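In the form predicted on its own, a lone chain appears below as C-alpha cells.
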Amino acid sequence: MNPAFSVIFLTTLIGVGQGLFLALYAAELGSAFELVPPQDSRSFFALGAALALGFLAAGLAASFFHLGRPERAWRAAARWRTSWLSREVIVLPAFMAAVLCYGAAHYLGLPATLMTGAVASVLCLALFVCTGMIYACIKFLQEWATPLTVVNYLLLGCASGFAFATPMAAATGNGLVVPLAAGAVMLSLAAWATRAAALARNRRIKPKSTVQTAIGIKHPRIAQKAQGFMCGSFNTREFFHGRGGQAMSLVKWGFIVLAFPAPVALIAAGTALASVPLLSAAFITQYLGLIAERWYFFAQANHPQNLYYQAIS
C-alpha cells in the first residue's frame, strides 16, 4: 500500500494521546491505593488531560487531509453497525469529551475524577480497537490480517503516551517519575516483542493470490507484457509505495532501533540522572520511531492488485 501521512499522524498522535490519558489515570489509582507516592497536585493531572486533548485533537486535524471532501466528513459514522472506521469516528469524539471532563474535574477539584477516568479509560481502549480492527479486519492484506494489529496499536500508543508522560513529571518535580519512567521501558519492551513477532510472522507469508488468479486464468505459465495503462492511474499510485527493497529495510531497521532501544536507554539514563532533556529526547526518539514504523505497516502491506498492475515484465 501506498502509506498516506495523515494516516501515519493521525494514528500515532491519537496513540500518544490515549497512552498519555492511560499514564495519568494509571498514576491517579495508583496514588489512591497507595502504590505511588500521593498526589495532591490537581494541575498535573489537569495539564496532562489538556495536552493529551491536544494530542487527539492534532491527530483528528490530520485525519481531514486524508479526505477528498472534508466536508461530508460526518457520513463516516453512517456505518457503525458494519465498519470499523464508522466506530472509530464516533468513539473518537466520546473519548475526547470524556478527557476534558477528567482534566476539568482535576482543575476545579471536583471529586469524581476516579469515576470520569474510568468511563475514560474504557473509551480509551475501545478506540484502540477501533482503530486496530480498521486494518485487521481486511482478510485479503494478509499482513494486517492478525491480532497483532491490534495489540501493536495498543502497545506502541501506551509505551509513547508514557513516555510523554514520564518528562512531564520531572518538569513539574513530583514523584511519578520513576513508575512512569518504569510503565514506558516494560510497555515499549513489551511493543518491541509484539512488533517482532508481526515481522516474523508476515516474513512466513504464503500469498493466497497468484498471477493466475489476478486474471482469472489456469494456465501454468503466464508472461506479463504490459501494465494494463500506458501511464499512471489511481490503482498504481494508492496501491503500492513504489520503493524497493533497500529502502524497506532501512526503514524497517531503522523504526526497530528509533522505536525500542534507543528511547529504552534514554528512559533509564534520564531517570537515574533525573534529566528533563534526556527523558524528553526519549520520547521525541521514540515517536520518529512510531512514524517511521507506520509508513512500514502500510506499506509492507502488498494489495493483491498489484499482481496485474505493477509488475512489468
Second form
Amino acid sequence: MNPAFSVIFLTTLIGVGQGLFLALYAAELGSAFELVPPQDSRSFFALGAALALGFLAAGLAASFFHLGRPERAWRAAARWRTSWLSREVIVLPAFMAAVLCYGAAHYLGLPATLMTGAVASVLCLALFVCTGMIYACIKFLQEWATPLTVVNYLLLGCASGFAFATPMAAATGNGLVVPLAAGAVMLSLAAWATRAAALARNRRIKPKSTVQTAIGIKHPRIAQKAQGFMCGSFNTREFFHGRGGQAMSLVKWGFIVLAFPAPVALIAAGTALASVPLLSAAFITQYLGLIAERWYFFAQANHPQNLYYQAIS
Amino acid sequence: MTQLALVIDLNVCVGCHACVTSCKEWNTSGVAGFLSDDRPYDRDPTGTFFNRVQTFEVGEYPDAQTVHFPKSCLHCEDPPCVPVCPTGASYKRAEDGIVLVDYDKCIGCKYCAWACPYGVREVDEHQKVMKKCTLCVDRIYDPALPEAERKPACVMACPTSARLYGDIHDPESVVSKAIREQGGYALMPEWGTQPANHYLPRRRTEMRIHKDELERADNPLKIDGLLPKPALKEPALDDVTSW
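Now the other one: the form predicted in complex with its partner chain, given that the block above is the form predicted on its own.
Now the full complex is given, and it begins with the chain already shown.
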C-alpha cells in the first residue's frame, strides 16, 4: 500500500489523545483508591482533557484530508452494522464528547467525574478496537489480518499517551511523574514486544494469492507483459509505495529505535533528573517513531491486486 | 434470483482492447458523468477505466503462450467491497446482483478499493468518487434500444465474441452453459468472494477435417478429389517417372 499521511496522522494523533485520556483516568482511579496522590481538578485533569481533546480533534481534522468528498463525511455514520470505518466515525466523536464532559466536569467541579471517565474509557477502548479492526478485518491484506493489529494500535496509542502525560505532570509539578513514567515505560515495552511479534509474523507470511490464482492459469512460469496502460493509474498509485528495500529497512529500524528503546531511556533519564525537557523529548521521539511505524505498517501491506500490476510492457 | 455476469473466453480473446475503448466511450457519455482523463495526449497520461486488458506470457520461449486477460469488476456474489463502505454508497443490487457505487453518496475514502482483492475499483481524480464497472446498467434495461443491443458495451464491441453476458443463476443461460461445459472458473477462489464473472480457460485447438469438407457432396463431374496429373515431361520426385 502507498501510505497516506492523512491516515498516518489520524491514527497516531488519536492514539496519543486516547492514551492521554486513559493516563488521566488511571491517575484519578489511582487517587480514588489512594494509590497515588490526588491531583488538582483544574490544573491537571481539565488541562489534560483539553489537550487530549486537542489531539483527537487534530486527528479528526487530518482524516478529512483522506476523503475525496469531505463535505459528505457525515454520511459515513450510516453503515455501522457492517463497516468498522463507520463504527469509528461514530465512536470518535462520541469519545470526544465524553472527554469534553469529563474535562468540563473537572473544570466546573461537578461530581461524578469517575462515572463520566468510566463511560469515556469504554468509548476509548471501543475506538482502539474500531481503528485496529478497520485494517485487521481485510482478510486478504495478510500483514494486517491478525489480532496483533488491534493490540498494537491499543498499546502504541496508550504508550504515546502516557509518554505525553509524564512531562505534563512534571511541568504542572505534581507527584504523578513516577507512576506515569512507569506506565509509559511498561506500555512502551509491551508495545515493543507485540509490534516485534507482528513483524516476526509478517516476515513469514506466505501470500495466499499468486499470479496463478489471479488469472486462473496453473502454470509455474507466468510473466506479465502488459498491464493495459503505459503510465500510471489509480491501481499503481494507491497500492505501490515505490520505495526500495533499503528505504524500507531504514524506516523499520528507525521506528524500532525511535518508538521503543529511545523514549524508554529518555523517560528513565528524565524521571531520574526530574527534567521536563528530557521527558518532552521522550514523547517527541516516540511520536516521530510512531509516524515511521505507521508508514511502515501501510507500506508493508502487500495488496493482492498488485499481482495484476507487475510489469508495464 | 438473478446474477448477471460476464463470462470471458481467454481462448478467444485476441487482446484488441475494443472492449476497453467501447466501455470507456459508453461510460464517459452517460448520465453518471464522465470518466476523467488527465494529460491524454501528453507525457504520462492517466485516466479512469472500468475495464483493462492485460497480457501475460505463460511458459518460457519457445514453449510459451500469450494470454490476453480482460479485467473488470467481477460482481462478486459475496463482495468484500460492499460491507466495508461506511456510507452505503457501495451496494449490491438484490434484483440482478450488480455491484454499484452511488456516486452521490460516495465520500471517496477508498476503503472499498482496499477491500477488493482484484483491483477493479478506480477513483475518479476529478469527481473524487470511486468508480467501477456497472455492467452497463444504463444499457441493459434501456427499452429504447433494440433487444439485441441490451448488453454491456464491451460485449457488443468484442469482435471475437470472447465476452458472453447473461444470468449465471439461470442454468439454461448461455453463460451458465459455457461455465458448465467449457470449464469456467473464478479468479482468486481462495478468498471466498464468489465472483460472478467467470473465465473460460485456454484450450488445445485441433483442426478436424472430414472428407466431405474437401469434396463436394454432389461432385458433378467427379473431378473433386482427383489429383492433378503431371505432364509427361515434368520432373517428378524420383526423376524417373511421373506415370
